[in-house]
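Take a look at this one chain, the form predicted on its own, written out in structure tokens.
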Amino acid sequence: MPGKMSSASATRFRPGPLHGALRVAPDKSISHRALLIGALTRGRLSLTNLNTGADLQATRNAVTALGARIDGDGPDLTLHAPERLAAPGDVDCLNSGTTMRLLMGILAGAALPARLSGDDSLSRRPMERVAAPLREAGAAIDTVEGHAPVTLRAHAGLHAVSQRLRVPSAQVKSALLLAALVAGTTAQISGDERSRDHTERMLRYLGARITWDGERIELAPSPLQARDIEVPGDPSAAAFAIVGALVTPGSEVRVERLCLNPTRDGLLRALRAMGANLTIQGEREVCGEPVGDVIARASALHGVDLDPALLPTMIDEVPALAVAAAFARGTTHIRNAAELRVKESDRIETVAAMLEAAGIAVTRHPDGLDVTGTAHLHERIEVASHGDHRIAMAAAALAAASPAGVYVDDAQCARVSYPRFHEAWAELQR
């Protein structure tokens, strides 16, 4: 075990039960999106129930750059689209990888000169993955090595994109879908592996003509209208109050409005399938989304061998499986996973080195762990969230159900996400 931290410097989440309802962060997702497509409408719409975090704040003066004018500075505000998009000159997207591909696509298909940028943690993420398609289609785009900045230059325009996924991912496929839009032109995207339809669900609700099969996605040229949107609770945050109430005896928990989106709902399948006491009420469609109320309560869980197909409907799920499977009987073999390694840290590593904090077995993989669940956790947990959002919040389920709690070295950055982790995880224990 590593050396004790200094205990004023590190935050304790501390054991016992989670009790009560909450509204969980606005889906990031939905936020970002509800943001940069409604910018495309050249419209007037109000935008309820956003996520304030520190990602939404650079896809906010990505937005303003482009031309749009927000009035408000909270959940709740009124986006006015501009008539033409404006090119944005240089754009800081902070830490939000979402920002800056969607942001690449809506450039390349306007044809306007920018350049992208972030902190050190975004410039080490992989880029020409939405670069080299938008390429294909037309655009002038240069990485540095693959990665961050990104620099995009005029062109002469977008001809019909055509594209097989190399990856299967919401971001490459939302980069095509919006350059199409932007530029005029069609889209047809294959290869898909059922990854998030946010972007496709927002472009119907809005008007847009578009089908897609979860594998397939064609968009004809389509004007947007200027609709309402209302963002519901994002899965990602709600997965560790889930997981913590599932974990720790005594423990109910009820998560109202959440987003129940079928390419978003792996977390709640895998842990039905561990024998999780998880029940759904409510259920209705709000702005396009299908969105309920979870009710998760304690439960004997046991491992199994994920379903590799689950982990694109639960990628930022899996740090809170992982917790889960820490106190199953048996071991949980998680595959499918590689794309962990290239979020804000490694999270194949910074999941194992939680867990192996706290006394649990766990095997690495190229693309995944197998976690062997135990009765008995180290008295003091020492966590290093390597300024991940995810890993704090994880240490956090994990400290509910262990014997005296865990020391997070960086909590803090939860708030990039979920900007009231700490109050809300506060009122759960009270």
Given for the second form:
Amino acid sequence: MPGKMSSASATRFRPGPLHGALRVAPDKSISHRALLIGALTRGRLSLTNLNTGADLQATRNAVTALGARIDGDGPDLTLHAPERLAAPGDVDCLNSGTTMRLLMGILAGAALPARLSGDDSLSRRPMERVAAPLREAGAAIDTVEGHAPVTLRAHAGLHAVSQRLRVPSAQVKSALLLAALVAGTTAQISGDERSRDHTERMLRYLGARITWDGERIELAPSPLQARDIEVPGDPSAAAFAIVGALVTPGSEVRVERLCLNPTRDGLLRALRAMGANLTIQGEREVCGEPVGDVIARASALHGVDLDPALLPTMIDEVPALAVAAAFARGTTHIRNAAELRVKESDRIETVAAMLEAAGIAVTRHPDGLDVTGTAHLHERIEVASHGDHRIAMAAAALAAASPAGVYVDDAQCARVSYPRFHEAWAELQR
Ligand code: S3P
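Alternative state: the form predicted together with shikimate-3-phosphate (S3P), after the form predicted on its own:
Now the full complex is given, and it begins with the chain already shown.
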């Protein structure tokens, strides 16, 4: 599509180094869980530094529809959990897969009827991966040929959850855990491949009897205590500033209070293997999650055969990693990433198209990409975001190290997960 985009409607990200300290958007996954799991405590919780993007607006609406009361409308609020969950009626989950899938688990566990819908992108994403295991546990759920709208019906109650995951997805695992928790049954889940463990950590922090080892999870019926939750920075949001700094000569960025959960740090590991100059300082634990500061300095990177075991711990960071690979010496091979095909866009396709628009050699595979770095990018680069926030933000990192910047259509979609992305990026390039 080069040449077809009207510069007037596109956002231009400019070239130039990134400098300074920043706090990126609060972690989206943990924010969803703070609201949804907080609503299951029957008490009152202060939630601080919640993500306020559109995805979280969907979860706030859902939690209110479940009978919770929320005081405050910014990143800091008080959540009053309901005595009993209410049937929420129709819930619009907007663009948010996490909202829809975790809510399916809660509603299945509570045997409450509801109808969950979403925007066009969410309506194309697979929902049977959650509906089928919940149905096996006794829930009454219908999808429309595997997709939203999802209808939950009242049913006689769940039996104990004992399942092997067919898709190693944190959302599927979390839906099953929350279903069991709400139903007051046990859950034994195996087949996890180190997908993000925020649900497990938050349940443990709130007093649930839960154990997990990266492969198998066991939850015993547990009442939850209402305890305050502070959300750390989102590694998926930090990925773009970190990569932008690494690939743009003269850059140095410090990302503060970042979530360093080992099920989310695959990008940092991959970048280190590529020769990145990354320093971690001030590691500590906050509300059950490891947190610290990451300093990224411009580095000469080289291509790698990415360890396939890292992929589940960096699945949302592949667009950023691909930008790092575009400036690395040699070729980076990314595999075990077929899940990218069912994200907010088909990210194997949209990442490949973004890099090709810049003149970078890419080979597509069913489950990944090969990216060969180059020092010679096109002068005029136009990227289609396809409404996918992570593609828009990856284009900003690409632009930083480009000769003349990058034009991106609908770059405002970054606000879905990172409401202040454009302002934060402008501050780093000032
Ligand atoms: C998420 C899990 C991941 C991730 C998504 C958020 C979560 O999806 O891609 O952005 O909050 O549980 P899967 O669990 O489907 O891999």
